[in-house]
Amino acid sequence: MNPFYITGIIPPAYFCDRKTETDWLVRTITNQANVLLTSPRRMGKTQLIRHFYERPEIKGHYHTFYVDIYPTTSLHEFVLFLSKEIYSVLVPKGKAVLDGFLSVLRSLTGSFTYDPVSGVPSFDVKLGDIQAPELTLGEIFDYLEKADLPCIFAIDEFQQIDRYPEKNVEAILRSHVQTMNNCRFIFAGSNRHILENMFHSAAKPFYNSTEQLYLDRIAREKYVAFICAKFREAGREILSGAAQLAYDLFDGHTYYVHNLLHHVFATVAPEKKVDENDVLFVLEALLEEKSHAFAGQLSQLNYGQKETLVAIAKAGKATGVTSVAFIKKNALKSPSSVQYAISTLLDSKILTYEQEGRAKTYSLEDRFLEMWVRRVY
């Protein structure tokens, strides 16, 4: 078995570390408090939310839901996202919890369909049957509040409700949160910026109602131990510095990494002592087979957008970058050309930032299109 999961559930026995943090959310949602989770993306806080669900204190003591709003772009999809979520995580769990989910729900009773065999409702709903988002939320809350255990619900990517067109989004939520005493919250996200400032400023409605957690990389010397401990358990080798490489090589980017090392596990033949050469041969195969689709996400670029992002690729993270002197180091067109460009490569998700105080590092979100970028820009 590969040990090194990139999909799906990750076993605790092949989680890495986190045990700090993990500890700290079972002790600050036991004790009745709401969470903010923060990280860049795919450092692990679905992973992390997965597996904090499977600690003996939370597992078969809660209901647990998980949804990423991260595709949403209105309160509707919310509403339907979050009650898709109830809905497929109570029908497991037999029919009379699922009845009581239902009946809660009366906006959306007319949307269901049952089995004539064993009378189970089917979850039919379409995004145009949420006539009323409000008030088919508000039933969700309900839900929630009045369930036979009590309730953890992740979202994820919350920053996305800013982006909502109903204005009053944040409003909405916070007064039903704030009067919930059978449901705790883990608002996550990547777009540490807006999340913060939508829970540290006091004009937000969230202002100051959660415990923060912020998502850092695993520490190189934990995770380069895991990954040869790994290694051992399958009986197989894999030399100390051929796994800091690994780590090296993406900045300890924990989806990045395992990545990396699910294809070199694969890849390498299992009687080989894996070493650094064999490390970077699976990573030149991996950007090879991954050059055609970014290719073709390059070729939607226009030019001023294509030659920013090449500058910013090869700077690694980037800052001052409508100075004169990055402007004149990679030959771009003028600072407003820079600036337009940059916001609409964060629009399409291509690039990220974080911020300190009033300046901003930008780095290209998908760390194996930075690196084929470099190869062939």
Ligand SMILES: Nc1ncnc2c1ncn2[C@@H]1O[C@H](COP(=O)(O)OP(=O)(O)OP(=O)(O)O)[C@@H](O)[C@H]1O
Contents of the next structure:
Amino acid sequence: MNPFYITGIIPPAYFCDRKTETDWLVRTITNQANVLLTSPRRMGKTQLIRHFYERPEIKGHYHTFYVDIYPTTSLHEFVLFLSKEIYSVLVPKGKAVLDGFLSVLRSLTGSFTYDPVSGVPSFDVKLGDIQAPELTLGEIFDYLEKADLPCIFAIDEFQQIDRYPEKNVEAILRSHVQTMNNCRFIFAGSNRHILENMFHSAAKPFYNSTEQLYLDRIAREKYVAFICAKFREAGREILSGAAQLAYDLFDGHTYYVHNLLHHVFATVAPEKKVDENDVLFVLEALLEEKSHAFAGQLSQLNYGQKETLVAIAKAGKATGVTSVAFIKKNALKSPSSVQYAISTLLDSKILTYEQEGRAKTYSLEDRFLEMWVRRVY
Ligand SMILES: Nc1ncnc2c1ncn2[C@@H]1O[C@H](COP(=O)(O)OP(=O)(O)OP(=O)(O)O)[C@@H](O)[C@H]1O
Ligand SMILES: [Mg+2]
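Having seen the form predicted alone, could you now give me the structure of the form predicted together with the named molecule?
Every component of the complex follows; first up is the chain already shown.
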């Protein structure tokens, strides 16, 4: 069994650190506040929420819901995702609890059935069934407000609502959230810029309505200690220098460090003490394995996009990308061509950026791709 989980729910014994953050969440949520949770992509937001739900102060004391609205592009879908999540959390809690929900969700009653023979419930709601999303949303919040236990609802990739064609979604949600006593919300997402704009600008409905947690990398010494301990517990050994190298290669970016270690654990012979060379060897193999997909991804780009991408990959974190210095150093065409390429690369989620004041720092979203590009070009 591999102690470095790269999919699914991580059992507490295999969950690395995040003690301060989890404690903070417990304190903040039990004190009735709502939370805005942001981090760069793949730093561990989703896993942190799931881990928090398992804490003894929470589990069994709250109904806990989690929905990732990344795929949604309209209020209809938002409502569909929320109702499906509530349904699936309540099913195992028995007919009485489920009926409590169904009786409030009047606008969708037609979509619920109990199998007449087995009594197994089913909820087959289609997008077209949600004819008045605002009404159904009101019913959902009504239910959460009246539920037999207090509720925590995590809405992941919340920045997505900014893209819905319905323009008043933020205001509608805010008006519900504001008046609820029985339900706390965690709004999470990786688009820090959109989210902070939603929650920190005075003109916006969600202004000042949450406590914020910014999830950064796990501290190096804690991560390294965790890595060494997990090898030891499995009756194996890794040099702490090798664990440090795995961390440093990706700047402690959780998903990538974990992914690399997962493969190190899986491929290095169990009796061998893992050293730096093993880590580098496994990394090469991983990049090799991904190279076909990466090449395919790059083949979709035109020349201008490609040369901009390569320049940013080489810089790692690129600032002043339209400055004469950057253009010259990387033999790019012009500030406007770079600007244009960047906007396409951002749209296709190949690039990402951080913003401080007016300055933007660009980097590749996928650190494996970044490494691969650096090697190939
Ligand atoms: N505390 C942790 N302990 C062990 N592994 C972790 C931890 N946090 C994150 N991971 C690893 O990193 C991966 C990514 O974590 P997660 O999906 O929570 O990130 P995210 O910030 O939600 O990403 P995204 O931005 O893509 O939604 C996990 O699948 C797991 O392999
Ligand atoms: Mg996530």
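Heads up, when I say rigid core I mean the largest set of C-alphas that superpose within 1.5 Å between the two forms. Please read all numbers here as calculations on a predicted model, not as lab measurements. Positions refer to the first chain, counted from 1.
Would you tell me if V120 moves between these two forms by 2 Å or more at its C-alpha, with the rigid core held superposed?
Moves: yes, 2 Å or greater.
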